[in-house]
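Given as structure tokens, the chain that follows is alone and in the form predicted alone.
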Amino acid sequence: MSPVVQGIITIILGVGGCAAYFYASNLVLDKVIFPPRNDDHGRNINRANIVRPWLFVAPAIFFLGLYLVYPVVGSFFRSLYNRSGNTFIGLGNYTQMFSEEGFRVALFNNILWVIFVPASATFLGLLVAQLTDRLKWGNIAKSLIFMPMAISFVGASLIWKFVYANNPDIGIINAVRDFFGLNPIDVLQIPFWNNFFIMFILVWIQTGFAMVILSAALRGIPEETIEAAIIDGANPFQIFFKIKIPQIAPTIVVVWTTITILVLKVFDIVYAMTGGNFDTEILPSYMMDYMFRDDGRATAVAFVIMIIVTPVMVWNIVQARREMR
């Protein structure tokens, strides 16, 4: 059997069961739980009605702890075993993990990628979007600046390699430097701002992305309160910064919390640029570095970045909620 046929199988098979599974829930609950009777007739209805989304909810409640809650709690238990898990060593993993160099530095690195990335990636989709709408080409100028988002982050990797490559005849800051008669350099090596060189990958991602909310977010501005600032007599300047940004600080901040979790589950930038050498770890490549020889270790870098994730992923839930209101 063919894996096509057997995914049109698959779907057949999972509608089928829900349908029955709601018109069996359904039948049980009208009938047989909170029967019609004379006696108590609305008040069965009633407690129906109440019972009825659970019944609906039940199933994704019963995959989301089956598929999020359970791999969380046991990924939590299994941090506090050793390396083969079957001696308990309590919070012996973190506290080696806090202690060692290599843990430090990926925290540093990843606050590094967590203040520069999202505000990058926010301040040039701002900007872009807002130049962008002034232009008669400007839908074209967007589409150029959102195509990097059809890229695979290895796939933009590896053009941006290309970029930074020692050889002048390859690499274009090489190929500048060589122009003016300065010897070739290494920028993935040099410590400290390799990281940044690296982060500007995604930053060159991510900014199509700031670029398509952002805009249709300023589109969105009533335009009576862009005509009644220039009838006050306000600069383009005071009705971009006092008119405009107000309006959409909502949506500025899901686009900057949004990244930010991006940034703080991407790993596959750095593996593939430097593999986590030259001082560039960051959280989840330091997690790669034990996932197939450490457990233990692995799952308790995991559990830090879940702890640094949710508040994160909260902040954003609650702030797109309050915009669609």
Second form
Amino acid sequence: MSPVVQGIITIILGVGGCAAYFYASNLVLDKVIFPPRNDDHGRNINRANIVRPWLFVAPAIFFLGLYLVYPVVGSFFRSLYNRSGNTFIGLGNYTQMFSEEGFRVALFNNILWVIFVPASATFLGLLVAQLTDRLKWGNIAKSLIFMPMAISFVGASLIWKFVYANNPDIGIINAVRDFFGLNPIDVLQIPFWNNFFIMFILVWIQTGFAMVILSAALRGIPEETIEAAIIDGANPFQIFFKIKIPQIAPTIVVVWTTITILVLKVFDIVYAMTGGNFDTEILPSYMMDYMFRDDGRATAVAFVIMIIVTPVMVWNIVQARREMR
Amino acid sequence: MANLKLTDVEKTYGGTVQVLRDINLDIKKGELIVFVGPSGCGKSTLLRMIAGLEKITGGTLEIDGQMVNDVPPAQRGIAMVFQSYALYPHMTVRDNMSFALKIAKKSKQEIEDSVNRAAKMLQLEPYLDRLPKALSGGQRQRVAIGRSIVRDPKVYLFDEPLSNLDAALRVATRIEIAQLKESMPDSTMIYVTHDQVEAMTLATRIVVLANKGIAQVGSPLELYETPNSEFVAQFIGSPAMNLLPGEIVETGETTVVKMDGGGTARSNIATKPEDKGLKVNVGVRPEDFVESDGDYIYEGTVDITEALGEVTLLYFEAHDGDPVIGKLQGIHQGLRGNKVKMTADPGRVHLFHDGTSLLYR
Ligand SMILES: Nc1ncnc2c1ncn2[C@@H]1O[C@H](COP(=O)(O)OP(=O)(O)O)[C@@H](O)[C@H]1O
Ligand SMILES: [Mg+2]
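So the form predicted alone is up there; where is the form predicted together with the partner chain?
Everything in the complex follows now, all chains and molecules, and the chain you saw is the first one.
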């Protein structure tokens, strides 16, 4: 069977299955469980309507439970066992991990990532959103800046490998150095700062995301509040920082935390750029390193990452909700 | 404090769409000028040009004898109250009111004094630490006004400030604005509205805008008693003035018009002998109509009556266009379906030819 036919059949079965589920389950609810008959007429309609939302969310709850909650709990227990999974070693994986230099480097680098990437991407996104707002060619500029969003992390890493390449005929950084008569350097091997060259790739990708969301938020600010500020004598900087930014603050927080969560999941960029060498490891790539060897430490790393992500995510959801109101 | 002078002001959008032209206006210090006109006639545009939010594409604007076409809004000595209030949503009432003063780097003490004075004047003291979203419509409106007052501007600009309020609050706030004006006799105010009751009650002078320009400028009573055109005549006063076609048959100090509908109208508007035979529209306000047994200007069958207590409105059967309306003092019952003759005092009968009043030829 050709993949196209397979795809079409899958879509038909999937969509049809969903439709059938909703139709059948509602039918059963209305006709069999709470039939609007006899004395219980009104009461049964009300009861059916209380149950109905659950029919709609039930599949989602089931699959989220299966693919999210169960793995989380499962991983936690696994992280308490040794590699072969038969000996309970308590927090052994954790103590082992924290005592290791590699983990501490990864944790430190990850903190750098969590601070630098969301801050830069949000700041640049906001800057671009504001600067392109009234330009005729603003939309073209925005499209260009948004484009990296469409590239996979590995693809983007490959592009930047060329940009950072050691050979002055390939890498632009070394081409510039060459022009000034300096020797080529491999920026990915400069201790500490190499992290920032790698982080910049993610900033490059995420600026587009921040820009699109913040641009919409800026457009949503009532024009009259800005005019009132003009009449009140505010200059463009004051208008931006005292009138506009506070009004889109909830959106900024949502963008910031969304990127933070993403940062805590990225491993492919580091993997493709340095493979974690030259002290550029971050937690997800560190986890990947241990996934298929050594002890049962990978699940412990995963757990540490989750514990770091959770508060950010909670804050993100709270802010997003507040903004919706 | 300030007088405002507009000379040949015009506004064109994008080089082609002309919205306003030939605006000439001299506004004296302490006046409360009201711009009225139908929706979309350019009232807001004119106000925004005075504020400096909209570029003046032709003519000059002077404030206190100084041309300010290119002076930024904050330095024109104006303050504006927007239709939507435009309060800064993230600032408390106090911060909203102090924002301009902080920008102007006034001292802490000075800011606090001004804000407290304005808050007291507008009864906003209990709300100073609230955010705008925790205020009612009327309170927000007062904050918007307070924000202008603290700046102590030469000219206040209001763009339909009451249109977002409900009817009862609108009347109350209108009175408050009138009192505010009285307490600041030196301030010049320009007030935009499409509501002619607001215009009549607040204005020292009304500017009627229509057709991209000024239709007439004058005190409320001037506009009411001696409108220069059918447009102004029908715009000011509610219900609108009745216009009835006829032909001049006698000229002189008193003009006599033979109505197309059969009656005869007399008007104290003087005409010249050569006006004899001129086709005119006779204008009579509903409230000037009185019932008559003899001579009449209009005769018609009463279609609907509305008894409002102090007056009764009579809507006559319309043959074409708007119905003729009469407003009689007191209660008149049982007129519905009857043929009624109406006449009016010659001093209150207006004559228009080609849309313009014969008074203003
Ligand atoms: N930016 C613009 N470009 C073109 N026409 C405009 C623009 N802004 C307003 N107008 C037009 O100017 C006219 C006057 O608008 P406005 O001053 O808001 O009217 P009003 O306040 O009397 O209701 C309207 O016909 C409107 O369509
Ligand atoms: Mg308007």
